[in-house]
Amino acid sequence: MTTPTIRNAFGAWTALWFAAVLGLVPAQAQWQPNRPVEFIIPAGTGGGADLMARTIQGIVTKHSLMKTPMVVINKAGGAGGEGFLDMKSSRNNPHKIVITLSNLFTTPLATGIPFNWKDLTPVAMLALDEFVLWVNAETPYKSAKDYIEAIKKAPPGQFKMGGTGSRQEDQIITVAIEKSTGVKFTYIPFRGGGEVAVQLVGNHVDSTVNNPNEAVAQWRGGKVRPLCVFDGKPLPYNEVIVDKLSWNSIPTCKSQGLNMEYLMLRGIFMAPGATPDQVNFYVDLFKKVRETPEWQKLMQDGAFNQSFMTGAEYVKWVTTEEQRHRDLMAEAGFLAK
């Protein structure tokens, strides 16, 4: 005969088991940060990655999407290598994430630093960033064809292309334009997309290939003019920016005789050693971020391609992009010796 004490204990255990099966009692709470999360930007201030990371920080704070603060930190040294090596050395630290751009590939390929994206834990692609060929609005060039024809008539190197960093995406695109058209630029590197835009407004360079959100304020102000976008199709955003023109008004560079396309990753990685539960927390977090009106405004203002990927699909995309960048940089002569 079962004693009352044992019977009561057995009954309580049975009730708890049924509650767990029915989902009334969570078997284990989902992981979440218990201290501030460092959000690393492997780039300077004012550029596309910086603007996106700080927008995300504001969204997370405003909508209380995390119980702990998110602290944005720029680590731009060595073309972003400082930030990537910091992440690589932070194994098993789930309180640190990084927003990536194409220097995820270009920096180790160009410098030979001991880093590869496989050293990190992929979380999610947030979007793809576009590139636009910009000139100062005071110039006479109304199309990319006009601009290229003017360069062809000038001595090689007379026209200056401003861009972020050396042997990175802006210079890769510049070299691709040269190979596609036979022109020759003098490429001038700056610290970030914000500074690049300022240099174009001041007529210190003749053109740039800034991302939309790095130059949209100057376009609205009538200071710069977009000539073409390095995508395979026109951008889908029809809201008027200035003078009845929208992002959708900008022709593709291919239609202007510049035979190339280039889009850039805006994605999130964690430090090595992250667990599935920790990755899932950030995937869920960024899904919530993407649902906010502030994020939608960022996408609209910056004319982003709103692709979103996680898991194996994201890993496959990054693997393909790494090889594409290796090929582009080998052709441009940018690989580390």
Partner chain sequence: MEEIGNLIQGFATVLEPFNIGVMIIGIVLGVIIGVLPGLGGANGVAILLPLTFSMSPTSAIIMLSCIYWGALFGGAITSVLFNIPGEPWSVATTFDGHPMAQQGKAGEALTAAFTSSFVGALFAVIVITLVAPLVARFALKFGAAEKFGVYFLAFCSFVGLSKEPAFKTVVAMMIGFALAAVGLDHMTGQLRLTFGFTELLPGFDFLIAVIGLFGIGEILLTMEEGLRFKGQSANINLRVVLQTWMELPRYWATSIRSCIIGCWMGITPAGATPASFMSYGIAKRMSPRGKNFGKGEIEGVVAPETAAHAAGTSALLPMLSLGVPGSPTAAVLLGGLLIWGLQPGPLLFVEQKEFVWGLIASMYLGNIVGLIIVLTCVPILAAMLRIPFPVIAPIILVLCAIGAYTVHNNPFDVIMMLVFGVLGYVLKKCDYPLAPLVLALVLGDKAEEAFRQALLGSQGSLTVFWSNGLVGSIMLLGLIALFWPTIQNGLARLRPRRAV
Given for the second form:
Amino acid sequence: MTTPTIRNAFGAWTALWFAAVLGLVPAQAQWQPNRPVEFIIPAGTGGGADLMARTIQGIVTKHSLMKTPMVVINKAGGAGGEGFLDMKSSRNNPHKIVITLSNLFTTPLATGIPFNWKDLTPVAMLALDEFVLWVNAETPYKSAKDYIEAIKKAPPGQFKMGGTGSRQEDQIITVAIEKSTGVKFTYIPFRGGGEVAVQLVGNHVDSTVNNPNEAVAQWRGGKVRPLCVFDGKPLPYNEVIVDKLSWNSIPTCKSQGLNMEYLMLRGIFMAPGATPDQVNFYVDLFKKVRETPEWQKLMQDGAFNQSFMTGAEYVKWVTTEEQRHRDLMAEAGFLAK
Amino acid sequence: MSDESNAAESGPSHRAIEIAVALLALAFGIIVLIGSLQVGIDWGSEGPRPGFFPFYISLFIIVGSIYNLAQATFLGGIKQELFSSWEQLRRVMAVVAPTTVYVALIPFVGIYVSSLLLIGVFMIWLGRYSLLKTAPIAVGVPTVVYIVFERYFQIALPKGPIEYWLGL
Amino acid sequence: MEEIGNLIQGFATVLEPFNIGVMIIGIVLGVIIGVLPGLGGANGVAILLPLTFSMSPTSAIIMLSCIYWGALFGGAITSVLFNIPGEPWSVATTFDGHPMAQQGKAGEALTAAFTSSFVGALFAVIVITLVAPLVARFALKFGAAEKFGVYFLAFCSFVGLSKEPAFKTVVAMMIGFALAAVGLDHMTGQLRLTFGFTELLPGFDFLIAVIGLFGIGEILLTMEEGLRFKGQSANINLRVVLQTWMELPRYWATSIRSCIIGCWMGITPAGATPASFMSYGIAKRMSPRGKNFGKGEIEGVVAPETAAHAAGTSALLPMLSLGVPGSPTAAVLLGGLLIWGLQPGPLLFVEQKEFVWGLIASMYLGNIVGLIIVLTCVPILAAMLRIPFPVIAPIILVLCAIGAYTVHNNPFDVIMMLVFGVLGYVLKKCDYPLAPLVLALVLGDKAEEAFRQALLGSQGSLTVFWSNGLVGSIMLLGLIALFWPTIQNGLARLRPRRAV
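Okay, that was the form predicted alone. Show me the form predicted in complex with the partner chain next.
Full complex below, order starting with the chain above.
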């Protein structure tokens, strides 16, 4: 294997040149990027993380929030493992940030690649993505209780749950539902959230746990029905979507006897070895992004949970979530051997 | 073996290369076989395990390669001629060698400098163009690439120390 | 006809000077993106998406969809001239397009490719205009079993075509399948065949293999022959366009068949790449000139290009009406719709009339403008073959390397490209067919996924592939395509023999 050596050598060159650049330029009170910032997406084009990253890129460009351009790069290989490993090997490069989804935890746990979020420098939590239990609108199930009752009556495994990817958030939620209610689904993984939603509309699966923005179009079209949301409290968005219903009118799964809460991280990390000054620059940048009307619209359309965290609070949240994912995945037998 | 083997027309025989390719494919098939056994080739609770399909694929490769190998060694039916002459192979290597160096250089000096070198070497060495004719193309192509990719499409290509020094 | 009225409204929107300007810029950018190997329509659209933030949604989608049309047109250019498919769906175009260029008929091949693309797109847009809701419902019927049926059909219509020894074809194809399996197994989320090398995490990308096997391999083959390209005597005036046009109506049957295959593949959604392979395979079986396929038969350019463009265009239909993308590019456009505040799905046609019909009108106009732009470039493009080999070869190598890099932004891929290049040269000289390898690489993991999804749904019962009329007839079609040569022989024997 020659490539690691080549990469190391490249890394050494980079470090050398940064040393040179930093030596030439006297340290300033406020760090600013002096080259284009690479924004890594550990997922494919067209998905939720991609959409968010490209919206941020558009906002940064439109409102001139940064002096140098922001370049978006997809590194989706190996369920995002490619992107994370690339970040890990970019030590001391302050011009590289990554947006994460739950695969920050699930990919290393399921595949055993040499990566942990502690290899990166946490910057900020931008938002949390919600999950909703959906069924086809033609089915008679009006509530999660009805649906679970129906599954209990059928032979185990007859009901099909469609989801994005394998051993990732959708399947983890499915397993958690099974644990809390004693039912058994057949979980069928697909490539993307949009495909999953259409499989539900076409009656090829019985239910899904799509994110709000993956299924909202089908909901508005009267094709699917939300049963409950996997959050601690109902969503705050009151705008009517269809038939006097809003995101707010979906009950929590807990109130329906499904003891499961799950939210997906949409957060930002930097490469290892970033200084507090550099982290502060990006924290400020994303604070400004969050104030723009475009961001507000994205949040509202996708019914996001708008929690924002930085610093120790953020680290604590991520640490807890990692442990939770480890427990959930160990219970489901999803850990790499 | 080739009947008419005059000096200019010598080179590796087709048969030798056929055997080499069949052996390579066989080796590849065995690697796939080992890899599929590592991840499980039976049916689990999630349907076929990850190695289920690769396992049968590897069997096809192995059986096919053994047949091809047999054909190249003793079954016959292989073209009784040269694969190509040494002269032809030399010309092919004249592309492969600089390109290998080019690919190896990219992680160290970036794609721009190495492209400049590749075009330069190619035109001067193979095309016997003068430096005066070569320079504009060798410098021009990377520059256009830089403008199109980095400036216009905002795609970051591999860069080396010279680009950092220039602050690009 | 409410649709016609809406469409006229749409044309009024598109014909605003600003939108026309945006359209031309989009097409030109798209052609450039299409020409550069590796940098595909999806990347191109994704890269330029943030630029459209300050435009109205209608102008923005016109710009981005025109980039897509441009990329569809542009993919054929390098396929014909240098045997390097600029886009995945133009791989099948190289089979006859490049031999034509070598015979000095680059102008004819390019004209045929561009014109067929246009015909395919036009057919697809008409389908979208007239029967959108109906077709959307058809797309919903496609579950995992049906999808597997479609991939099965694509394979069946293509294999058994090559003249190469059967065992070599099998080995080549299986190597393609094996390469497609490397990396993450999507069905279980586990890694396979990576042997702990993190470089293998993303697996082997079809585009990198194709750039190497076809593009670099061709340069090496050319070098072996001597320091020049064949086909320098290409016609380089615009008359060649008219001459080719006179010839094209002869292939109407192939055209229509390819249009239908393309639309079907685009809507279901299987995508433009399988559509182009399937269309080429079926044309080869059905055409009286089938024996000449692969040697520079113009019909072998018409078939894949028509189907690819029809599929690429009709892939937008499920995106608009269902919110499911029919191609990677459509997936990015879908993201665009969300950013602009439009919700794709059943209600888009009702709530956003101006946007939808503006887009449809721009499909008509964009393709006409695109055709004019690329046809006027035919002489310039054909003249590129006259650039001396030592000048153009390193430039192609550089562009291939950049293309391989931009697929995943991974330097390792550039190394793989060169390895595939040398492999392509040796395999081709040893009569291993490359097309089945490439087809297996592009469809292998998708077919495996659909197969396993279907089996999960049926709890392990293989009868799922015969469980309803739709999947049953697709599988049957596949079997017929597979055994077509045998069937044809049988039919010929049944017929009373006549003296020739």
